[in-house]
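Next comes just one chain, in structure tokens: the form predicted on its own.
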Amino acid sequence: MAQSTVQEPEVTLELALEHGLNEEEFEMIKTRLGRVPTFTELGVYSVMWSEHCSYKNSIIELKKLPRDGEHLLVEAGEENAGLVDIGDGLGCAFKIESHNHPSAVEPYQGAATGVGGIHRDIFTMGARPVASLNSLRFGSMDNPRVRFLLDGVVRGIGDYGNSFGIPVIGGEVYFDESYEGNPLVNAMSIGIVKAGETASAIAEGLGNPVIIVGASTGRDGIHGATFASEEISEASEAKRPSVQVGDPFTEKLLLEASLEALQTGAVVGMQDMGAAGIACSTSEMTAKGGQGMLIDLDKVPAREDGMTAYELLLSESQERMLIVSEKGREQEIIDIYEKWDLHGVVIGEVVDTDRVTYMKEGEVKADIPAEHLVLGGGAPQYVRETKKPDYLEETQNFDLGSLEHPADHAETIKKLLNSPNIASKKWVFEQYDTSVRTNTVNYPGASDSGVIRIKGTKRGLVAKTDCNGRYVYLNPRRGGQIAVIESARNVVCSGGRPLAITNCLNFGNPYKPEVYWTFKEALGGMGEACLALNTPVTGGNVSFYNENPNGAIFPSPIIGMLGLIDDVENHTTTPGFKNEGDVVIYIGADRKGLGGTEFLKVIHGLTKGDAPELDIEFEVKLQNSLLEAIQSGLITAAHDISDGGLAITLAEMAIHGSKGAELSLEEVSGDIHEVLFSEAQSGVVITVEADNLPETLSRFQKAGVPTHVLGTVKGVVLNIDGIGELAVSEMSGIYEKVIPNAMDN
């Protein structure tokens, strides 16, 4: 490898500055160190010590979710991701991640190496991936540079994804103004692991080898963590080469290359190598395991001539992982790696102190005691100033009796399968390879969860994405907790049992109060709905400034909700009406109030109000009820109430069915537009054969879950008595050309 000839720059405040510290932490490093870091130090620390790595701004508040629970079978953030005990002996690994900034700039790539860095982190516990979510946010579609994000984006998700070969079974796609300039792409993945041969990121074991496996390293991705922990502004555009740059061919050698080597028994402890690359990857294996590391940076197979210490450790090159193997076992590692036509280089050693120490070209280019650098250990930990924002007194105090309603109702109906929001994604997931493996059940855009079959037993995974941003901006702690409980109803709308969560917090600036205390708030929520429904908080992701010149981004805290179905054949639920004569019911709650609604939004161009009622413990009941008479074998169909209402959920589920109904609503009382158009918690539209009416009637009323009978599946019009007749092939026009014909334009 040729020298490199780089003169170091003196380190200095304003140096410090630059890569994105404080002067109180440029202080804190020369305590600590006892001396001014070198120049390669700092920007290790400025990494490490950055939003994206250290959660210096959330760590605090994270610790405050419930994170106990007894299917889980690790600690929330021991490892790169949760894992469930899902029975027969198996585990289930399951994250979900941002990579919003890059996406922001390079939508393609940043897209990509989002889903490819998720991957990783579920196959370094030694876990396979088999399913993979998704969960969007993008600005108004009549913006063209909109539409070039989502084009972007989505075609990013699909290259990587399909090429990587794992199915794509569920997400969520939101516009709103709030994300303009800055999109959010949240990736989850999800794979599966037998019992005892998950794989640990520790480094242990003096004198056990350090091997670099997979890709080369190269300048792309540098300071990818600290580009992740600022706000987007027009200089942003200038760092396209913070953005990573993916292979997902190489990912999938590096897949099955990883698990051979696991099944050797050679690897000690084995760790992804994303944000922050070498830097993170060797002082979070050596923070855990107690011990040191000596690291060779001479030996790292680089893609580029002259590379620098600093580059080389803070590269985030794609598809390379950090290994730690039994001392005289490592040409077996090694050999796997050429194998399968990956690098496999032994970098250093695990040694006998509590430092990690770089060297390159004979030198120390950093000694750094590996506690400081880590979430949860030396790294800075901040309790931010909070306030309410002003805003919530207007925006709460809003006198939706003020305005006057739209009296067609069936015209309104169809104005809100025109929007974005509702209209079918078919456009986005139809790029994705859904099938692959040939597990999947539920595929996207047909049901309300995600399902795919764990082979060699009769169980089902279910995953869901959700949240919905403009509930916790005009509410954060019951935004949070509807966020929590919603992604629930719908795993159990799919015959799913809820686990467990993990999460994506998305947020603007912590240093701004009105932001932090949306965040406390929203979290605060999210933990009361994780406590009521026993589904605890495996881990996750915080991205913060979120922001671009014109504002915050709608709060909006992504939940990856697992479920799991006993009886993947019997027990699965879909939407769609069924057989002609099945009745239709509501069950839940009363259908009240219109504040944060879609209605609200798209006729009256407006977002104010409350966020919609819920109540915990009914909701509890609600699903529990539920979820029995789905095992029990009574219903033909189940969808949950959510975005546009009882009415989009009756139109959805007569379009996924291509049936119609006779219907009635004489038996739910209230405003009919609140009837209608509320998105009201708690309320579910399921459908029974009618020899089954009394049974289902008798279990939801000793389970004290209202039920109201709507009418039956008829025909091919939808027909609600006093709203109108809509033709299920007029709503399915509208429902599914919203979107394609945007991105024509």
Second form
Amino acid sequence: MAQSTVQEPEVTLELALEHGLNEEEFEMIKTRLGRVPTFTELGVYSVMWSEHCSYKNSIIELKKLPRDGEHLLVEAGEENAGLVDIGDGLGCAFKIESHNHPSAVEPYQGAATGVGGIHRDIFTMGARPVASLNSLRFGSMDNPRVRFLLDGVVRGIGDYGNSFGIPVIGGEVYFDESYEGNPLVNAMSIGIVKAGETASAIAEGLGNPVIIVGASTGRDGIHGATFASEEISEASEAKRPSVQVGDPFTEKLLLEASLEALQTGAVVGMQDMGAAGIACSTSEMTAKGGQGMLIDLDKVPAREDGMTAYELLLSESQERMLIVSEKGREQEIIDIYEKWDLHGVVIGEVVDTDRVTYMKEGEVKADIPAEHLVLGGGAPQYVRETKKPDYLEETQNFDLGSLEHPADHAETIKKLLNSPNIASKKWVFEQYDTSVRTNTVNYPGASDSGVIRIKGTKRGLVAKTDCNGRYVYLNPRRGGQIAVIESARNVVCSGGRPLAITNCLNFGNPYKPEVYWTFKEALGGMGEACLALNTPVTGGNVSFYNENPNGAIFPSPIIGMLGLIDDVENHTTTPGFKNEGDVVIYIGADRKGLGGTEFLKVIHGLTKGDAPELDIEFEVKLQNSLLEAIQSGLITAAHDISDGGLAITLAEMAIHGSKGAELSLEEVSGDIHEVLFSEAQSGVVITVEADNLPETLSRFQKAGVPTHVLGTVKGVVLNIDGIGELAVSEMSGIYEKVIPNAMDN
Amino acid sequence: MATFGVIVFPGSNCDHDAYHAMKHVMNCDVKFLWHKDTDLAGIDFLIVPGGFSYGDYLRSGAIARFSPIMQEVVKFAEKGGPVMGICNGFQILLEAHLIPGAMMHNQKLRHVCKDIYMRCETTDSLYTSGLEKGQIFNIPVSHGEGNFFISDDGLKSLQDNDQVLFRYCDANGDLTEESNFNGSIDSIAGITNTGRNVLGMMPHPERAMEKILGSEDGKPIFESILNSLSVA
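The form predicted together with its partner chain is what I need now, so please give it after the form predicted on its own.
Below, the chain from earlier opens the complete complex, with every other chain and molecule after it.
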């Protein structure tokens, strides 16, 4: 037997602390094992019990979210992603995940592997990815480091997704100083699978072989999950080696081979390898099956010689999967992977214990009850201390009435169009392949949400990612509600019925009571909104420790909303003005309140006041009646009111349609600054053909939704009575150039 | 009726798009051909689709030209068989020397995916015989290396032999600096070989076949091809 040449360090409390475990957790491990863990076992525990893998500080709260619904095919947390029934015998798997910390230190690879990881979560369920979205948050664009991060992140997302061949159909990019040094990179993938052909992440059946497939295992990304579970600091630069390196070509091979392997019927279970690599996939599959697994690490195809058990188990080398196949049929699986020039190697089998046992050079290196390692099993679960943050008193009581607003509204509209948060993100989206797979109906940018048709059916899928972190910062509960409500409103404006959400909860350090208070409040708000809209939570991801030396980021629960369009050819709706003579109508709630608006930030440099007003019950009425009007064929354009208020909604409709309008705001009561720039919820601007005006108005009135006729689509100037004349070409000129000017000069 | 073949390299990602366009929109017979195949299975027309053939971490198409199937493609093309390379397919055909020239990174060194306009420059080819000279097409592009380059002599030869089939233009059909978004020499979007049986083009006509996707401008090109094949 070969002698191990590496001397393993002695396992002590100090070493456990260095691994990110606390004293109590170290005791739990010793008690359960009945001995001091080996060095390898300590490594496995440390990643499996890291925040990233165990959700130890969030799972109790997550379980309070509404997770049931008629459309759900698997329960939240059961599999790698949520699965929703979309009719025609098809299921839709979808999920959003963060890759914030790696992207902060190595934006290109950090973002690229984020995209790779989320697609793997989808195809490991047997679904073919068909679309992706992403939500990005950065500091101020004035900062050269921010421009470097934006450039790298966009290239990373683009190069990975473009090669892998999945269109980006939507997303958002948002800038605020609070994200300085800790950008958010959240990627969402959507896949389609025939009902009944899904794969499960389970290891069962005594003697069934365990096969590792895909790329070989190297020393990259060791302790990536642990790195993701601590705050970014000046020392983070030294953690660059814990960022993985992506290879989209290998991922493409892995996708095609895995979907082909599933067709054989010989696959018992399949799990992708992301955080904590072999350790995580083997223990999670084993715990789910309730049996044991014996793994011979010497059989793992390694990229370099001399890798220890510790390194092999913890490596986060990308583009790998674990498969449990039916005994005797392993060669069928291996042949398929070899056809695609990938490894397929049997490294172990399902055994009659309840443990994961890892061998190396004939020695047992780790032997742990699988259930003890995993989320929902023996992994710790904490209730954290909460405290309402002091700043809320100050921000919510700030006297907005004391501010003097500029009188030239047309000038203010131009200033808002010049804000990177409102300006066109074309510079970003044009670097992503948005049309590959020939399904994209609504592209990023000129639509409220992305739409793809589902080939072979009349239906379409709609998706939107959304969250205004400023609102959540100013009022965590209402901000959480708005994140859900607004993403649903976007889906409705595109002609879809909201079905379910996935979420990526980006917050600061959960051990800070103020952070945890906002976390709980925001989740509470999300849950209320999900219940009201009947859009259950299907899963997602929690990213804590998003902080920079100045404190936590804006709490940012990013919502990925999935919707369905019954008749994609006829119901898909876009915001641009369409036809000369169409009537422009504002439907919805009073435009009041300037708290948390882009107006306040751009004109006064303030993030103050309360989050915008929201009446959830009214919002549901608005969304239902708008969807019915769209389905009846009445609506020629629809655009929701969000950042920048009614004024910017109108400007964007003109810009996207390359048409002007003659409008008056007389019918909309209230202070003119609030009418123009309030971000109060439950507001949408629609256009209809003049002949359809009476029917449209009576429909909304019957539904209890106030309507305000603003004027008609006309010419090439947006002329708002008493506000000013804005040439569409001038507005477009401002809107389109902000980000290219900052990035390409 | 002609049978179409679509080559599948392991990193092809527009293979299914080309298949869908020919099979379900144009109602043709279509077969996939695996990159390790050494037989073209009797097809009449070959499409080398877009994607990232073998990852393209080196120069796009540089490895693909050595694949088993490409040896057959070269023989097929040399015998006059029609071969259409779209995007990565164009890059591969350049590397295989079936058409002259080379690709550089886009002028701004970024991937560009958007709808562009291109203009038909000659009707003298099986791909364009059914089009009109000067006809304008609104078609998507999506590439990082589409900046076509060729020597002065090579360019003169392309021009003298009427080998430029498509040029990038604006909505009015004018050639402008802005419309030539990737910096290609002479605004070249697509060229043919001297035998006029091989086409390489960067824009994706197979993505512009259905109204629901925003443009049907790709259809006349495939109609022209079908018409030429049925006459031949």
